[in-house]
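We begin with a single chain expressed as structure tokens, specifically the form predicted alone.
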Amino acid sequence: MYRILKKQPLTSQVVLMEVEAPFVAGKCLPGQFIILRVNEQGERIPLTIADYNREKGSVTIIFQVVGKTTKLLSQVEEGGYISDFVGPLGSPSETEGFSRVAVIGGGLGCAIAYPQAKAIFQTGAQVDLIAGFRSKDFVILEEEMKACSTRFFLMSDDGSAGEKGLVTNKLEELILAGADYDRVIAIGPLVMMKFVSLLTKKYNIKTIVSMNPVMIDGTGMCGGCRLTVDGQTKFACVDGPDFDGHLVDFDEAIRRSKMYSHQERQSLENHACRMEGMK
């Protein structure tokens, strides 16, 4: 069993949780992640570490409430316990022998940005971190964002938060101001990481995507979570979770994402029938 050291809303939907977690602590990198139950019934899901003490010996997650289980999971309080907590799983990010690098990150996707940026900072790297969002009422993290970027652009689809625009606007007017960027890397939504992939290609810039498709035992034997890349199949729990984003496959990934929608959607229903028929 898993302790929950600290619960903190970061909006109405996203929830950050400390996970009690030393042996995963002591191993963990950015880019990894880990795969939990909230109980022993409960389905395994997929979930990005998101920063990690190793004195503490805890890891910490984010994540939206969409599903079942992770509205399971929202309703653990600090103190409480979940069943299992396994990890660290997938290849850490690349994140050293760069001189000048820009993040992305796309909503939930800056949560898996921010370590990565963290981490390449700490190397003494300029990062530019882009960071996207529907409205003011969707950002999370600015504040750690902000600590780990030589420059921070905060966008929103509304204007109602940092300016009005699109992720790829910025980047792209970064680059024609003279930013000579080594690396690009960029997290979030299958449909944003296609199109800073798109752009970055047209400037002959290296980009690194991170990718999340679905995903049950995470470690290349139920074969979940293949996508296509340079026309081979690859696994993201193994060969991954980054790729090189000229190379993904992002129409098949984005097609494979919603094969499970309609079920998903019968799960939450129906576990929202039970919890009104308890009441």
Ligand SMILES: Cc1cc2nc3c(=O)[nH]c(=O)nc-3n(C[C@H](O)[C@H](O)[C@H](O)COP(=O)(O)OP(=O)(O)OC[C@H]3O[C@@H](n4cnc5c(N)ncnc54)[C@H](O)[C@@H]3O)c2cc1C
The other form holds:
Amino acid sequence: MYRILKKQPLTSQVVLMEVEAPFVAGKCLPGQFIILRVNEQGERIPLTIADYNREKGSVTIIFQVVGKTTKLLSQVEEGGYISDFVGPLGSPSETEGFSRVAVIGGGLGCAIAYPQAKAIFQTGAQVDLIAGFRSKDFVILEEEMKACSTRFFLMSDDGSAGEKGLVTNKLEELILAGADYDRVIAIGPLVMMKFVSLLTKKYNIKTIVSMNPVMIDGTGMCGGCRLTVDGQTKFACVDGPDFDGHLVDFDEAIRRSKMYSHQERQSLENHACRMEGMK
Amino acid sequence: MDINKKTPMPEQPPEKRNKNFKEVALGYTEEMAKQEAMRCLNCKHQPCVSGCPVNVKIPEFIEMVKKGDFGGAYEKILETNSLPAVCGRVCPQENQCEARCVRAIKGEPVGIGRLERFVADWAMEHLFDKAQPAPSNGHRVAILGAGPAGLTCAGDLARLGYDVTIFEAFHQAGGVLVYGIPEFRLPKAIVAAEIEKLKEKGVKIQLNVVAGRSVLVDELLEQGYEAVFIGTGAGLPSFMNIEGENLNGVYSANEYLTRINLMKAYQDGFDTPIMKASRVAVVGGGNVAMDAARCAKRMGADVTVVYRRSEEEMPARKEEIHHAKEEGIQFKMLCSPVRILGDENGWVTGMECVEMELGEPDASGRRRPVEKPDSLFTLPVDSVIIAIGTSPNPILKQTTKGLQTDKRGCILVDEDTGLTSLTGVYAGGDAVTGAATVILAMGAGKQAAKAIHEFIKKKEKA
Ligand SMILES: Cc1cc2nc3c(=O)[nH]c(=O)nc-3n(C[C@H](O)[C@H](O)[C@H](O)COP(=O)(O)OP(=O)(O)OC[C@H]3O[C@@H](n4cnc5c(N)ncnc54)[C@H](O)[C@@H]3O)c2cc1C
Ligand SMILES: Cc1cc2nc3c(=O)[nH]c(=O)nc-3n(C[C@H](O)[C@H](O)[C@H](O)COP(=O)(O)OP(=O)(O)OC[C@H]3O[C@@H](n4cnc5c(N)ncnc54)[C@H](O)[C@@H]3O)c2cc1C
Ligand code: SF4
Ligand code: SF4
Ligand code: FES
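Now that we've seen the form predicted alone, could you pull up the form predicted in complex with the named molecule?
Now the complete complex, all chains and molecules, led by this one.
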């Protein structure tokens, strides 16, 4: 059992939790993730390690309530326990040896982009952080991201927070204004990562994306997380989750991400119905 | 009764069992067990024993069954085999103990596996004594992976008084016994009971720890574990590298079986989603393919097993092929997939195959299948499960400096001791051999436990 040391809502749909997990905290690096189960009947879901404290033996996760498991997780209170928490999984991100980097976070992707930006910023590199959200109600981690970037750009689809526009608009503007990036890191919805990659390909800037396919074991055992990169099959949980955005087959990944959407909706609806019944 | 035939074992009828996940074979009654035991000739030279990788004292335990001393028989088996309820069910006895049985010369061999299973089940029902931990000898050993290899090694060392901790990546111990082999062949309650016994003996199991990520081998040695045993299995699934393999509805057998067995996708109340396919093709001819096919059948699909060679060459146990056929699973032998077809949304619609014929024998002695000209045809299916083999997971190799492996990623060990290229680090089971059998993994765990004991004793004297 793993204890929830701290729980803090960031928006109405996004929650931060600090979990006691010494085995994970002792080893983890930015870019790695964990897999958890809330209870004995639960599904295994992957979440990125947003932060960690080695002395305390704790790991911070930030998650959005999108379906049944994340909903259940959001209902566990501070001091409560979840049944499984395994990691760190995946390969750490490359964070060293850069001088000018653009980090792009789309929506919840900011939770994954933030620890990477922080690690790169700490090496002394210049970090331009572009964070895009649907509207001001969805903005998370604004202060934290500002604190670990040289320049911070907040974008929203409707203009209700920061500038109106897409992250790709801002990125292209910065590139054209002469920001000479040696690396772009894009983390967010598949569609966003696809368009960032298409854009940077045009300008020939190496781009790393963080892929988040459905996972079960997270150790390279099931092959469920496979994607095509440069024409080859890769397992996101061991070979990734970071990949060269110019080589990823995004269209296939988008198709595969829809594999269980119907059943998941049902599982959440059933769950909601049962919850209603208990009132 | 025909003395040349095994006493039959009651089974669920095929048309009923292919709709449920309950155990297929129901086990002997006491009378049936005694009757079958009577067939054993108690041979002086004991050929059967040498066919068993852990040398179960077969005639001795069968003698006790004859006399109705089932408790004694259980003790006798436990002397060399720590998971008898499992082995009695899943050992390929026809190639091992039973293959050497004298009775097999004129008829069917003695049902050694069935008797072993009976004795173990009887003990589970009637013997309630908790095992006591052996007095501690003050030495600590770490075991990586809680499959049959790791569990056996841990059990043997605990019996000698070692303080043993198993580190397991999953949220449940048992390895392939829990996430691979389905409930209807090996009820999970039995695996859980065997693991409970090990815990009573003092073995500690630390779940949710991925060796090579959460802990490293050299760290364990620094932290005071005097030896490490690697039993992490062969979990990395192979794919065919043909077009369409990443379409929606294509699974590795590992993913499919894990979703069903470990995550219980077939039970209400569990959250794991699984696609409900109506027509499934399973590619492969081993136990894994049979299990995947029989699971898919139970999930309500029409199932066809597609295999490159002929039935003769199928590596699956004969009994499993027979069971699968009884349950209404189709077999397409001498047939090889070339491409998986999908619709505009990326869902599987069919699999293109070619027919094969057997040519000259290859290096393994099996006749090599070659493609028949103009034999391309399409199998209309909406799901494909690929069960063509696995190789060891690369995580440990990548994170353990100096650990030597072969080209396939199998850990290299000394044959007699299981010692790897690193001092104090031993390995065994599928991580060394590639996908093999439960009993061979257990044998390797045993051998390593013995070697670790000698290694630590020697160190102590020095
Ligand atoms: C490496 C990785 C890192 C991730 N990091 C974060 C993070 O830091 N914060 C965060 O909020 N989310 C993260 N996710 C996504 C998160 O795992 C899903 O939101 C979560 O699994 C949803 O589960 P659910 O039961 O609540 O929703 P469901 O109703 O089951 O599904 C909702 C959505 O989540 C996806 N999903 C469902 N199950 C899985 C699974 N086992 N693996 C991956 N995706 C799944 C589905 O494709 C679907 O689109 C990450 C995913 C991966 C692969
Ligand atoms: C579907 C299926 C059916 C089978 N049917 C039969 C049969 O009928 N008869 C038979 O004899 N054999 C059968 N086998 C083969 C048999 O199950 C295996 O040979 C045997 O389980 C190997 O044992 P093992 O202990 O080496 O590895 P495994 O059983 O694979 O156990 C390895 C364990 O290590 C864990 N692990 C992996 N990596 C790490 C890590 N980095 N850190 C910590 N833990 C880790 C895994 O989660 C797992 O629990 C079957 C296999 C499958 C897949
Ligand atoms: S362990 Fe397996 S091979 Fe050995 S006697 Fe039992 S069934 Fe036969
Ligand atoms: S070979 Fe067969 S008959 Fe002889 S002792 Fe072994 S089991 Fe009994
Ligand atoms: S999650 Fe199973 S192989 Fe990656």
